[in-house]
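What follows is one chain in structure tokens, specifically the form predicted alone.
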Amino acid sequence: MKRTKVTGIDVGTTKVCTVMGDIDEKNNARVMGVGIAPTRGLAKGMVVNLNEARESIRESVRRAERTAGYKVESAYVGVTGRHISSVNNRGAIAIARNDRLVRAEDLKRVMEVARSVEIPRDQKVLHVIPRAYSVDGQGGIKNPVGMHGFRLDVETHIITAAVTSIQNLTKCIRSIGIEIEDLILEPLASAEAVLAPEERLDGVLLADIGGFTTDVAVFKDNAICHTSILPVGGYQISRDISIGLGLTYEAAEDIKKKHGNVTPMGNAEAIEDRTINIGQQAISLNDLGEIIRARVDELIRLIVMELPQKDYARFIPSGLVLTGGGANLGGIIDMARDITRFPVRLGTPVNLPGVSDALCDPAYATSVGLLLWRTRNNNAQTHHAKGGLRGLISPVLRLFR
């Protein structure tokens, strides 16, 4: 059986995160390699020096590169950061032609007209995703191709991103000899990594919890709804721990991940207290649950207020589905239940075949998602209209020629 060699490259503020894996006809995928990397140059999804990133990718590469056994030569990439903005529009035309028989033609055409929203110059449409089509007003239709009708119209979910981000971004890439496939938000990666297809159909809002910033989608009637970057994600709970304990940063970050804990203060294990030395110091474990308590507290809350509405027992039946490093907190999702009053669960990668154990971890939920984005999304209703992502990356073309 012919199968077809996919690579996803998540370009994260802590960590560059390569899986090259191939795909079968039944786009059945399958991991052949992986390859992590410490990352250097990034600040909150955002290029800050090109060398130190360039270098950061091409290590990660070269890794999945040794355990796969053959080179990369093209990659879906990730892309994330507080230059991400999204909006919801909707566009309408009218089919002109005698049969009234709605054709792929018209679907371009309406898009077209819904993505025409006024937006920054130093931005550019990185997605038009449709949501929901109607025709003649019968709303709620998936593909209408092939319908009768004189009239059709188009929700979408419009995603835009910093031409330049984006541009220093791809010129990381393209220098170590790595074309670019397509550019994925984040969120929308993680969503085909850890989401059953029942939850984005009633309802559920994500939250990938990453170093510098955590990345939120909402989806409702298979279709998202709603995407944003929140400023806050592991970096800030280190940097709690360690302003509030006298530490560095590196101890914080190291106490953390090994002893960090969230589980609220009325269980009865956690009210009796422990400490643990660092160098000469002793450090209270309840002293530095509190620390991380409060600041995973406000993160629960801003997550939440992204919903588009309130009534979150309808809106969001499927509830909160938390992804991510930071998601593996000890506690959380029990606090998160605790502060929401609904569903939490937490979002672990779908366990491929292959050499894919290293990936089941929240940590890995985009990693795992832009490989299964060329399966899931090979016959997809997203389009990357004229100007978008072509848009973003031809003039990095240019400049390499």
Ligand SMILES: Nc1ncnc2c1ncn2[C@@H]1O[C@H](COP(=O)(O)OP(=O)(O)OP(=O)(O)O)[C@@H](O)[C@H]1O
Given for the second form:
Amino acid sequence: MKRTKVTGIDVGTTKVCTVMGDIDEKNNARVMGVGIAPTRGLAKGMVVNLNEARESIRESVRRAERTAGYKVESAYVGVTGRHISSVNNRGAIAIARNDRLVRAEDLKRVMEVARSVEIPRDQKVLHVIPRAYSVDGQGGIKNPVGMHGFRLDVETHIITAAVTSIQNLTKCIRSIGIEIEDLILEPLASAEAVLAPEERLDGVLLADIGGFTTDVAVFKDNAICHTSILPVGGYQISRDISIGLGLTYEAAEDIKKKHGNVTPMGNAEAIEDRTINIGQQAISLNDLGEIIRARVDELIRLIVMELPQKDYARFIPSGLVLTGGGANLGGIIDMARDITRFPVRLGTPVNLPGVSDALCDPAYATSVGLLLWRTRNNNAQTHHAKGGLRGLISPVLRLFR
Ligand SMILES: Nc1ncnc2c1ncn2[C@@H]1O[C@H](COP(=O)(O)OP(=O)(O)OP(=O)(O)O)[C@@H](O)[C@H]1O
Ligand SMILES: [Mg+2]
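Structure of the form predicted together with the named molecule, please, following the form predicted alone?
All chains and molecules follow, beginning with the one already shown.
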């Protein structure tokens, strides 16, 4: 069976992860190489030092190529950072022809109308995603081609990013000889790796807790309805620990990963508070938990505030799915459940065939999603969404070339 090579590069705020693989004609993916390297030259998701950023991407790609045994030629690249904004917009056109038949070119035309929303001059459109169409007022149509009507409306979700940020990222990737297939907003990629189709249909909130950012995406009726990037992540938790307990940032990061837990200790345990020694210092695990809990409590509330509707039980019956390295924090799932009263689960990427053992961690949801992007956007149901996406992204990419 013919297999097509695909690569995803997730340039995160703490790590760059390259996943190389291939997909067969039935859209089954296989992982051939994984390369992880610490991110340098980025601050809050934006490239601040081109050389350093390029070197960490190169290192991650090189490691993946070594396992795969071949070179990366092109890749799907993830985009994140606080420079990203999103808005929902509508567009409407008349079907003036005699037969009143909606054709593919009408979809293109109505999408053009919908995307003509005013955006700041330093921003560029990254994705225009059709959420649903309506023909003569009848809404909720996923693909109106072939239907008859006088008027075609589309509801879209438009994501914009800072021109300079995208230019710098594109430049880094191209300078190591890799062509960009598409730029994908990171939470959209994470969703591909961890969400079930029923969850997207019923309504679900996805939050990817990364190093410096938490990426949020809300899906309802099988369409994306909200995305946002919160400028808070694991870094802020470690910084609180470092300040609160008087440790270096590195020691705080280490103790968080090894001993951090947000489960409140009952009175009995509080009396027997355990301590651990860091150098000369005895650290109380109770104090550590308290510091982390305060920041995580705030973060979970910020995530929930992103929901566009307050009737949560009806709007997102599938609840909250947590991904990103921060989702590994001990007790965070139970804590999120207590605060939100939603169902909450950990989003770990599916175990793909091949050398994917290292990827079975919520921190790699974005990277796996970038690899799967093409398979999930190839099938008939999402085909025209992809048409809209690619058709409109390509001019953006050309602009950055
Ligand atoms: N076991 C753990 N407990 C708590 N935090 C953890 C654990 N493992 C990783 N983290 C935290 O996860 C964060 C990194 O997550 P991730 O790898 O998803 O970030 P990233 O993809 O580089 O960043 P971003 O998605 O914001 O661009 C770090 O702040 C790290 O401290
Ligand atoms: Mg990430």
